[in-house]
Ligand SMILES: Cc1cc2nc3c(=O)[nH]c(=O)nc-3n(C[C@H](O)[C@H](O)[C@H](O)COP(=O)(O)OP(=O)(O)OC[C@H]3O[C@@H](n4cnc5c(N)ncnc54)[C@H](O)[C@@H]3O)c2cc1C
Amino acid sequence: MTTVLPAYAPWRTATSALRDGAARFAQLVATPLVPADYLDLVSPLRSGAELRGRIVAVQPETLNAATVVIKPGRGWRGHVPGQYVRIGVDVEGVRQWRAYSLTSPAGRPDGCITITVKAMPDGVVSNHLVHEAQPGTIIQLDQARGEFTLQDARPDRVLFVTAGSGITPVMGMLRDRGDQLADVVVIHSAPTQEDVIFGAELRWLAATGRIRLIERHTDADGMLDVAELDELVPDLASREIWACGPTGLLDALEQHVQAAGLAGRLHTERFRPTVLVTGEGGTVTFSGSGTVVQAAGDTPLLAAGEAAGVLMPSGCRMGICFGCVVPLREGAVRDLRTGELTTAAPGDGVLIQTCVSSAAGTCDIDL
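Chain structure (the form predicted alone), given for this chain on its own:
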């Protein structure tokens, strides 16, 4: 007998306003921001502020996966189920950015969004979110992105092929438009039955006839061979296919459907995590001028740029006036006052103070 769990458990009570205020103050003084951001001490989710969110609850899904419920700030523009959102989380003094699929339907009545995270071995952010994140924590948010969606399509027959955390964007689609799809097959792989994220909900959808669910428990059954699809789904040629999972699965699936002449029916989502190597000093690129310099770990980026002839904005040169704030396009820098690291990937919109920051590995400054 399978126990059916509700899709959304009651939210945990948020931490007290006093503790929230103290946490926001600590975050601000540890992060180089422009003066206007000090308004965030009063209202971090206010309209016009840098987009942020507040963690409302962390709900376990499996032993190593959890759904994080987030209340986004007023600048949030919404999402289409299947899209992902990048979040910035401070872990041990370092702001880390990661992308996670949105697992909530569009337009939840409470205004919240959810991401579901699987803790990966040596995953700094995933382990923090699953095992350590607390309600009331303020995180950075980007707007939703991605084309792995149903969009306006209402195909007669749908096949979802997922493995591991690849079920997360698909669950967002099922929760939002599952009742609008007439014929849905879900093939999902996980090591064991207990490792299936949203297992109870998927089995309930199957029991009520909303989907046909094929579970592959790889510890006992072995990995899914895409050649089996023709047997598992005899009408494969008539289905629109969405797939998300490990690279090996997606590569094999792409080859299979291409050989069958179905490449135009396949939609895939691939996650490409950025591997960032930090250290003391490094190569600094000032992308606006095309200048590249080698900077020591104890040299402010402001000084390194000026020595190379780059026109650098500046003011007090002590980290007080914020006259030197510029975007860090990519890489890592170290705060010379505290030793804390700030990292960025393209599009993160991270700001740094060049007068009190040094290179902590290869970095790209938008100047």
Contents of the next structure:
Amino acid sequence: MTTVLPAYAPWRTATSALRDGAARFAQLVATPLVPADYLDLVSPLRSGAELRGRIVAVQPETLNAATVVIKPGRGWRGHVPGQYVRIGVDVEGVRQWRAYSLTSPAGRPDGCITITVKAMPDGVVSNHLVHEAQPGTIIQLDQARGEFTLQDARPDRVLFVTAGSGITPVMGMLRDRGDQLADVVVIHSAPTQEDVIFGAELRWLAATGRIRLIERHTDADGMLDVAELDELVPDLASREIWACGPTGLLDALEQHVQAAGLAGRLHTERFRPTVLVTGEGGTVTFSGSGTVVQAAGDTPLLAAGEAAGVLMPSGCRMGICFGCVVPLREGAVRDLRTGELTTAAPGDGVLIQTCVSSAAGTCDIDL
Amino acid sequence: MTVMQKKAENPVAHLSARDIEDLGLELDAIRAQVIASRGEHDAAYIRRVIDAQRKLDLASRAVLLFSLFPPAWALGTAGLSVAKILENMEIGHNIMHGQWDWMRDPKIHSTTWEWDNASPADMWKHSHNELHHTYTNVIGKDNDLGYGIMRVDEDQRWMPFYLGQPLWNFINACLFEYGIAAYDLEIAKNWAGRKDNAEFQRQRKAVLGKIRKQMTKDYLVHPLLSGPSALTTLGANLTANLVRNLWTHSVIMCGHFPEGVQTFAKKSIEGETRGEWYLRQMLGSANISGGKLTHLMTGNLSFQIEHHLYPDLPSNRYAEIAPKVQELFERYGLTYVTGSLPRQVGSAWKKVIRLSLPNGFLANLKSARRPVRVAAPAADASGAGRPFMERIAA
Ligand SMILES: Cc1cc2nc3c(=O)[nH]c(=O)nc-3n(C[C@H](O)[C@H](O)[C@H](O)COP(=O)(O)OP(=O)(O)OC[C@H]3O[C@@H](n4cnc5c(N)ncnc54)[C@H](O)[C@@H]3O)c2cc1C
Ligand code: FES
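The structure above corresponds to the form predicted alone; please provide the structure of the form predicted together with the ligand.
Entire complex below, previous chain first.
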């Protein structure tokens, strides 16, 4: 066994001691604020700052979708195409966090990243980003996350099944690794030809022979039935599949692939949780802040707390990242996806995911 | 014990229980309107004030690096005083009230804010938000009323100790931030053995820790940074803190102490309804009239009445709802106590001095009316209005 001794580097110890000392001194100068509060006044994107980004441009894609180009702060650690980023934007003065798949290739020369957003009817953040966001605005960012990537596997044959805004993570992969994938089929559904996000780019990729594109315009041709897949893609069994789109499509696809014994080949990304049941609702106390709200049985505790101004930690908002986990001090909550009931007696502090749990009676949350 | 301040007439005798509940509903409606229209404009306002305050603070401290030079001293001291006042009032006080929690910005939130004051935020929030705002002007419950060291009502028994109260009040004004910390600590309650000792020790540590940090910054680090101007910067910082203390003390005195503001007995608030709670806030607070600058520099506590009715609405909206609130006062036959800053400060001080003497001692001082027992309300046919009135007049 060999042990590697760190090289003796007194200057490094000295500089780090100096840096610590300087930081402590800066803290004494700034109290009760922190030095960052002052630095943020002039340089919100500096390294060491909380991660933020500046909107550089908003480019329309379709009538109700747009690509937002963001210059991330110095702390951005990069992403793997297919991953998503969480952004915090202020809409009507209220900070809202949402997840969006990255549509830019890794390491763009200008250092920018892009997300592509489709405006949902009544959607608070999506409409704001597509129709109102202004270049120059500072937004909050989180590091990229997500498992929906090509990973290191470089499969010979790939099938992408997407619908609507579900094309976004796939576009990121195609832009990044399109050249390295030998045989790619893309089946994409949208209501009409005009609604196809990245329609021109996809068709160009197809025209130049980089992908085989099957465009499905559902207003005219009806929804894709997964049973058609075997016909559309005869060599389905030999392909690695990545799919992203509405719940119905993904559920059907999962069943189909499972039945064909190919379950291990399918990777999916969901944009919203599948809600199975609703809870009973109840009085929710956020004991840290002393806030009390009446939460409906179909409202995630995350949304109930946010609406009352409680600072709720959050992540994907759909039950996959565990960024919203907090202790339930007492009471009962129901998992909106499975109906499972979780109860806590005083002192238990059972950890729950607030984004997919609703009140099932009186509960007390440690926030 | 009479609780309404000595008045020839009972100010709410004409209101029935029904009237009081209607008044509550009307006030609820005003609140709902503001909440429904909170938005980007308000968020931009508080961010702008915070941004300006931090820049002013930085600039003033930079100027003070050269405070050996008298004009720099004057400019830096003035700027720093204003920055500290803004930080304590329009920013700190209001954020810690939760007025901006709806923005969900963790940097501008009641649970994360720490202010430039001796009292740690969480302790201040307890004594201010929970005690003072719940028990507004209830003698013996509301520490803000006389801070436990002053006689604030004719019905409190006079003792020779109170002769010194103008002096106590002045000393409290000069050292106001420490005064606040002391009564947030509930030192008196601890002396009386009515406070859990472990809790007291924990809080004492927190206060001392905060004071140490505050003092290190203002009286050690910044002076040292000023090199040759160390002593003058020290003086500047002492002055700025003194100015801030005197100013905040004056503004706060104007809120509940001027003549015409009512005080209440402990018993009078038992079983209080929402309408009655609103009414107590209306009668127990006083405004300061003035322009935009006055409102900004008082943290909009110049709208003390509106603030007490709606402690968690964004401060920038008080000016807009004040005419509606005032209209309600008129319609319900209540007195909206307001006056210029000098007048209200004068009025409050006069009362401090008057009450330092036994009742009726200065019979010739205009506002020292002889105590008149508040008349029991003329019970209306339905008998409505009696309970609240009885409690008030009991
Ligand atoms: C990992 C991940 C990646 C995502 N990537 C993208 C992306 O690349 N592009 C993109 O446009 N969106 C993406 N989303 C969805 C996005 O995060 C928001 O949910 C979406 O923009 C709606 O937010 P909103 O504030 O506009 O709607 P809200 O105001 O939250 O909701 C308004 C209404 O829309 C409904 N709704 C919310 N989300 C959806 C949805 N996805 N489909 C249908 N109805 C919905 C709600 O139930 C509600 O009725 C992604 C989500 C996740 C979890
Ligand atoms: S926010 Fe991701 S699991 Fe709840």
